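Coming up is one lone chain in structure tokens, specifically the form predicted on its own.
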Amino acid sequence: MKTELYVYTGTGNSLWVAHQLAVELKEATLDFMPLLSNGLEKEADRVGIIFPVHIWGLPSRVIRFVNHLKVKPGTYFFAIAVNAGQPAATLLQLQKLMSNRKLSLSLGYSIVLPSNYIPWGGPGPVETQQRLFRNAQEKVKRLPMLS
């Protein structure tokens, strides 16, 4: 089963999650979401979208990617919303966006990693950061698409 992973990252947390998932999936390809929206025809059986939560919602790059994506019928979509503990309705927003395009989000997960938002305290103590990364790594290993 061909799996393509697409990541949008600002500080690296989402890229770290995408790499962890790519290691577990073994045969998956990993690429960045393109800045331009041309030529987004994908032939994969499964498409994974990994992105950070921005102000309790989808980043504009993810919205643009989904709005221009062309896939074969029956493509299995899954998404991982990387956040600091407050994903809010981000995955529901993605599900609605995809539904408007006649696409179906089959699985959505939230992965909590250290915050990158300095005005609210930043990433916290090193011990907390290490715990969050260990927990995230274990959660990625248990994702249903790996079984």
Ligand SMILES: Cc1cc2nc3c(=O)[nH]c(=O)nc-3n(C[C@H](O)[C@H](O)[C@H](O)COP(=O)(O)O)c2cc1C
The other form holds:
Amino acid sequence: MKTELYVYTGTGNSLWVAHQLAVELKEATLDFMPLLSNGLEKEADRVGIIFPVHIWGLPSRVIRFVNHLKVKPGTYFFAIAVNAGQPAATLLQLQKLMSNRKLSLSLGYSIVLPSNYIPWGGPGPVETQQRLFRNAQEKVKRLPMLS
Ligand SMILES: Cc1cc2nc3c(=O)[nH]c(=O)nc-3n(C[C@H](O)[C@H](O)[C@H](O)COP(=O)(O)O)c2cc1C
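Could you output the structure for the form predicted in complex with this ligand, given that the previous block was the form predicted on its own?
Then the entire complex follows, led off by the chain already shown.
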């Protein structure tokens, strides 16, 4: 099964997650999510979208990407919302956005990593950051698309 992974990242956390998935998945490609203003046609069997949560929701880049994506019928979608502990209803927002475009989000996962949002206190002590990365690594390994 051909999987295309698309990542949007501010400071690398989502890229770190996407890279691990790309290494583990067979026949996967990993690309940065383009800033789209025209339709983008894709032939993948499976599309994975990995992005950070921004203010309890989707970054505008992700909204734009989904709104311009054109795939073949039956394409399987999964998403990973990388966040600092407050994913809120971001994955539901994505599911709704996709459903408005007759796309179906089959799996949505939240992965908690250190915060890069300085107004909310930033990433915290190094020990906490290391623990979050360890936990995230374990969670990524258990993701159902890897079994
Ligand atoms: C502008 C901004 C808003 C954010 N809002 C949230 C939020 O609502 N909930 C949350 O859990 N984390 C929030 N974060 C933290 C990021 O989602 C988190 O640190 C993530 O790991 C960053 O991933 P990245 O390095 O791929 O950008 C925010 C970060 C930024 C920069």
